[in-house]
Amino acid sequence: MAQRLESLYRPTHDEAARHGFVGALKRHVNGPMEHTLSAHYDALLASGGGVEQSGVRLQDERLFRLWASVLYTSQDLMWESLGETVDRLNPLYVERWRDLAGRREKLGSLQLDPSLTIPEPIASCEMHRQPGGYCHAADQDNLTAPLAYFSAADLYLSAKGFGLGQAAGTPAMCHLILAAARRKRPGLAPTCVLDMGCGPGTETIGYRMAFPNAEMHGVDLAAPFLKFAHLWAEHQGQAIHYRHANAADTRYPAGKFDLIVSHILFHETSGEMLPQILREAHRLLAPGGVLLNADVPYQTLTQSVPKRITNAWQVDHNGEPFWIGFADTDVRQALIEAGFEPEEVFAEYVPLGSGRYFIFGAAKKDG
């Protein structure tokens, strides 16, 4: 190809300016505005109201309604502004996808399953209010859904100060997970790695680059995302094998992997699916293998009342149906019930920028 795919993802001057505005607005509403809400709750509490009463009062305050309306609008603006870039670039990516699909020689592979049953909430929910959801495709070659998600991830990383000056799609979050993996297993050198819920595959490439001698696999429910991931990997010169499958039933043989990773998979599943995915991960790990997951750091018992209120709003109004369900889950206990030994299980917060992130997982006992 005359151009690498990352060089094709280049918003115009005006598109980039709109993206920058939306990023700044999101940074403001999720930062200073939430801090102001928290201070206002403290004032309500100090005025004589109890914890529950002050929380109810906070939701009736104009300040809370302003925060909610700005956040809701910022999400609309994000998808609208990114949509201009996505609509412009989609034909270019589709052209390259069709070229790749017609090639006989490929570095990696892609297995699609048209009969795959998509579970809830992915089947019907527009996660993060992404128009059409993850599995939407106007036709079989359309890559609008993964391009929109890819674009949003790039916007969020830039808004939070990560990835600035780097090409769009540069792996970022994988480094957080890899650092945790090496703390748990110094000298970790897996021979076979699985990225569960790999999405558009940008982070999967990061794992492949970290372990160039390992066999690399990725699974996801969304066929359009996997097409994009396969395309992205091939044009990056990376041999990655993608499979269209449910993380709860991957159809890989038992003990195949010695490292399994995921990023923001679990808060987008359900209370029914979460334990099934953990049991599948235990089945797939070889003895001594490691499971590592990174997800949103909003576990209920660690959060202030105002943060619990804003998290609940995300469930009701921002395409996050399992946000609170995941936050309420005792992942340590869930891992133990999935078959991991208690002494091998961990769940902890790690620093990320000015905040922190939630890392949890386990090692599978040897023998």
Given for the second form:
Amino acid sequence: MAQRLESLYRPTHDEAARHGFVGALKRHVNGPMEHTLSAHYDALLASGGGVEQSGVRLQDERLFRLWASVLYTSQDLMWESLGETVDRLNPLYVERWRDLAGRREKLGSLQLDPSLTIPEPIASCEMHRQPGGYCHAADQDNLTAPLAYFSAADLYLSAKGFGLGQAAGTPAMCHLILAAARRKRPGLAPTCVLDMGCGPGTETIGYRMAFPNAEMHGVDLAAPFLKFAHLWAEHQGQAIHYRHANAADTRYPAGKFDLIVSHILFHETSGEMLPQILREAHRLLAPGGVLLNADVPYQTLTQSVPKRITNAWQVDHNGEPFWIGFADTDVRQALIEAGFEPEEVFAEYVPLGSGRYFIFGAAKKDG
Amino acid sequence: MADAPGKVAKTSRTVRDLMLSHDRTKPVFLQEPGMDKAVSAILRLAMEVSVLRDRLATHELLADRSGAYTREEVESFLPDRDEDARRRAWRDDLVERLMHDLK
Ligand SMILES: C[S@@+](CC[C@H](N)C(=O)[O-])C[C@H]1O[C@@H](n2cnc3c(N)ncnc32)[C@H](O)[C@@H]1O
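Next up, the form predicted together with the partner chain, please; the one we just looked at was the form predicted on its own.
Following is the full complex, with the preceding chain placed first.
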């Protein structure tokens, strides 16, 4: 029997050692170095600098410049060292992908749409400076984009204190989202579930496993991600239906879903797209259904000045074009404008790792 | 057709090629000339040193467990011609990557 797809992803000894080093470097930059920046800012403020002036001066400090220089390189080293693993494994995954594409019997499905208009930033921005971006070589048999994303996810989140320390590809964040959904709807037992911006589908499988009797769907803009998601699901014996579509215009019938989820979709989308996606989610939910989104907890008003400054730097230099836009959005208001009743809307923080995470969504009124 | 700088490459390329392309040149953050490049080079070296430490630790552990060889044998080891060539190739590759950082 062919080797299991999950066990194909195995970094060599030295690759794993490089990934380990990058993790350590990133933890240092995000942890102790950022703390020192905060302390520096406090000192500037205490010496009578004033909020604005202290922020400006902080960015001129050598320590801030060094933080930026090291963070930038840590991101390069992350992509380079994961890239080594990805370049080595891509042909093996592509071979599996071709086998699957020629197979008749499938549990789930994949609908690709070569004519789909891909909006910014996904069309041309290298998100998180991922080499080639999410849609690299989208019309070819190439799984570089999902493999790179997939290998980086846990390393990247762990170094920010959000990681759950799981092997690459293990569903993790879905548990946090499901726990929140169950708090909103005790005894939640959906019959049809949608994961918006499902990416490589590693979390989508987690929802499918939590509700094995429900029909499970995922949509994303990036065709390479969906190919990987389809391959991943079929190899794990999970029936999942993937559709290449904009979450703002999915073409599913109204009221089809009773649970709609997303994980770190909204901070990667533009201010114009966000309300359109929420309106579409409202249209797709059946009465009594729940929409639950989890995303970064960097809402501007809740952030310290130094954190706002380092976040702004990530936008300028680390491929996070809509981070601030999302962080400035009043998601409650946006949900109400999308058609949800004010008393059914929620936005809150939940503890995660050494920090917290942002959960927002709404229930659709029954009947 | 070449892909535009800073835009997502349409043609299939390895991550290594994408990383080495010119549009990924590191911006200047530090004021001392060349210091950002030095930071990159030093961190790369640190990464490789860390890899070596891990690898050595693995070897020593396995050798210890199996009683395959001793520390003294390591100290007095001389590489043969093939092994020597492999090591040269590895060093050349490291120098090439380092020089890319410093360029
Ligand atoms: C950071 S990834 C998260 C992937 C996945 N949810 C996970 O947690 O691993 C964000 C995903 O959202 C997708 N995306 C962004 N905008 C979208 C839109 N308007 N419609 C559908 N997917 C979108 C991107 O292609 C990307 O796969």
